[in-house]
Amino acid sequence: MNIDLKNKRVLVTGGNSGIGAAIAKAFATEGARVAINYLANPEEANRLVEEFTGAGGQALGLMADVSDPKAVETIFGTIDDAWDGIDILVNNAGIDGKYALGWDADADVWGQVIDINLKGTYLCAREALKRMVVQRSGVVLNTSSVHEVIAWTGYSAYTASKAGISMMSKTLAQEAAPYGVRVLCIAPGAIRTPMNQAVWENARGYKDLLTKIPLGRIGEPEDVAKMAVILASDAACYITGTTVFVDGGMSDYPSFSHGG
């Protein structure tokens, strides 16, 4: 199985903590030039391009907003000097925004979780299908969630945001296809991350989130990078309009395996 990623140019948003930290990891270990986009926390971005460099790889850190398009044009530009294009992009920025059913929700910050979200992906996705098309060959890679098919009370724009990365990623698969060009989504279940930290630290919590999961653990931040590399590099080169889940059976509805 080939998953030659070495010397690739590879752009992960929101790619200095969590689930984007561990995938900037795994394309590094791979040989891949990473490129790691961050809005926050500078100090976590500069210490993974130090250390991705020591090791004798490639890296940049780049700060930017998702969600402004500027910005998104700013950073592969960034890009494009220091590498000359790009060959895969991980969308992974994204927020889950505050608790509120529907109707008490605040429309500026429901609007903030989709601009961030679903704008964000889309805006990344557009400046790296300009190149790919062009190249005729590359992959994009944008992180859905178990919550683009569960439904999550509370969180009405963080569900709709990833149900409308779900989509839209097929609508793009199936216009770059002819250009050689996939795209594709990884949806990762609960994984052990600072963004539901409360959960998995809480004992109660903890034991009820188990219960939704049939494998029986929390997934760890590199259940998800592993599976990203496998679908970015040629391994997975039938592979596009489609998400691949992450989430130890969560999709799978637990709570009917003793009937309906």
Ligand code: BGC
The other form holds:
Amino acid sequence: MNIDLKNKRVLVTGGNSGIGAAIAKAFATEGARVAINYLANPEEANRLVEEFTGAGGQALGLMADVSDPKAVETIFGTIDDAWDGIDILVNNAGIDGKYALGWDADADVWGQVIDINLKGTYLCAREALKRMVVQRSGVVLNTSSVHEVIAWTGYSAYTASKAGISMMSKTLAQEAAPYGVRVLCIAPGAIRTPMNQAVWENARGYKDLLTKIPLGRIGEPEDVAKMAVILASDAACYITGTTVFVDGGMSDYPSFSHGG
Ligand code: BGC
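Instead of the form predicted alone shown above, give the structure for the form predicted together with the named molecule, please.
In what comes next, the whole complex appears, and the chain from above leads the way.
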């Protein structure tokens, strides 16, 4: 099986924490050149860059707000200057947003989730695809969520952004396929990251979470990273325009394991 990612030029947005950091590490381990985009916590981005270069690889740390078109153009320009293009984009940057019932939510706070998660994913995909269709190869891997199909009270902006990412990806996949470029989504379930730490660190929250996961454990960032590497590699050369769930069965409606 061909998982050869040696020297591939990879950008991971939000690559300095949680799932993004695990994905960046997994690509670096496979010998890829990895650009880590980040917005906050530059120390961690720098630490990862040093870790990858110290191990003999090539890496870049690139600060940018993915919802800002100019900032996104700038980081892609920097990657062009360093590596003369891009082979793999992993759109991972995102936020859950603040819990609020739909009728209580502040419109600006609601819109910020859409701006970062959906528009940010689009803006990065746009820059990547401009380059990939010309070189007639490349993969755009967008991070959606189990919440592209599962409703989540208090998080209407988040669920809308993830469902939007899914449909946008299918459309971009249709557009890019004739050029040999794949676009697809990876959908994590509950993964042990800083984003949902308040839930898995709390005994009651954790117990409730486990009732939602048939495989009986919370996911680790590496569970997602392994699949990201496979989906971006030629092992997945016939997969595009779809979502692969990495969720321990969370999207398999576990509440239907009895009754109904
Ligand atoms: C969210 C997590 C949540 C998980 C399962 C993810 O998309 O970011 O906070 O725990 O879905 O509900």
